[in-house]
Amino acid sequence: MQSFWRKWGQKYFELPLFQRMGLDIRGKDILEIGCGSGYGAFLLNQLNPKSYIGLDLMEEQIKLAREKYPHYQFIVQDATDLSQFAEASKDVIVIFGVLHHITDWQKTIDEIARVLKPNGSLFIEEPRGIDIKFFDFFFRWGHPDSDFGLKALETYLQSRGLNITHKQWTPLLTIFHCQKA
């Protein structure tokens, strides 16, 4: 989470692959789904948005991204439970590469189709499916057993109205850029 090459990946690699797929946040209100200790805070900060939230359901994440920037807003949160959130409320919802740690990952997919405005947009990052599995069996990392997948992210984001508008497959990562109808 806090390592110098997860930093590397997100500010060299996953957020420029982001802005390439049309990641303009000037003047918008962020959420950033499973902030961790901030890093990511930190990068979409820098490109001016006019409110941003991170929210991580690790407590001792969010304490450590209040102390590096406190000048951003934190909140410890399930992704699963947006209620906090109005209906209609947020322009971009940033996910770099935790949906597939949540175990009711389709649960957050309905909260974030919720809280997205009409023709907001969301940005996901996530390895590919058979990779979390290779990587649990050799390094025993201990994502949940669930049904995340390429294949069924795609499909349940378009179930939800999340239309897809562009898709980038790296060898490790596959990046979404969806828009609400």
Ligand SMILES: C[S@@+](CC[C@H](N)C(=O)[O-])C[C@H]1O[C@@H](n2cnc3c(N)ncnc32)[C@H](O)[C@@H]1O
Contents of the next structure:
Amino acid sequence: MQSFWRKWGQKYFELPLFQRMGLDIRGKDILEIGCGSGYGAFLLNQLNPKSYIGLDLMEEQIKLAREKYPHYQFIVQDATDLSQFAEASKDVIVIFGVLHHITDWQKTIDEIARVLKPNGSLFIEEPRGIDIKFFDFFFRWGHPDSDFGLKALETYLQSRGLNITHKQWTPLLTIFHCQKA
Ligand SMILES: C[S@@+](CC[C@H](N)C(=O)[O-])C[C@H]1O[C@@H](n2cnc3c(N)ncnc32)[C@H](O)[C@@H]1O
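Having gone through the form predicted on its own, I am curious about the other one (the form predicted in complex with the ligand); can you provide its structure?
Following is the full complex, with the preceding chain placed first.
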């Protein structure tokens, strides 16, 4: 369940930063990875995409999303397996703070690189690896023990032909816009 502050951050901080980096989804096919209880779906659908699908691993989150936003499409799906989506079938993929929750986050990037159309866009918001470790140590937040970090993410994105066109660091999180070659 997304808290008031989480939604506030998505609406007034992350989405505007994505838009400043070129997020324009009018008339486009978009996929949101790790949509949680659906507030990102609400925001993104205000921007008139042609189609929207939000996916999340947790059934409870998808149930909440469907209850709150019955007009949008949500599916329960592990983001490391996007085989139900055809190659080069999505114009834009959006991730609000999810990769650092996935042990095999590289598999998700592999899948995104396959599913995005040429020149398609990937927008990512993630925290720094060191901050995740800080919160896990002091507040026992319990993220998976993975090798996730922003440097590793950048290197992996580039290796999969997802060229980073914009990067904005903030004290809380970092935002990327990548374009598929
Ligand atoms: C920090 S929450 C972010 C939720 C939402 N995007 C937001 O910004 O509020 C991380 C989300 O990623 C989902 N998630 C974790 N591992 C996943 C996976 N392997 N595949 C799909 N979703 C996953 C969780 O269920 C959770 O909803």
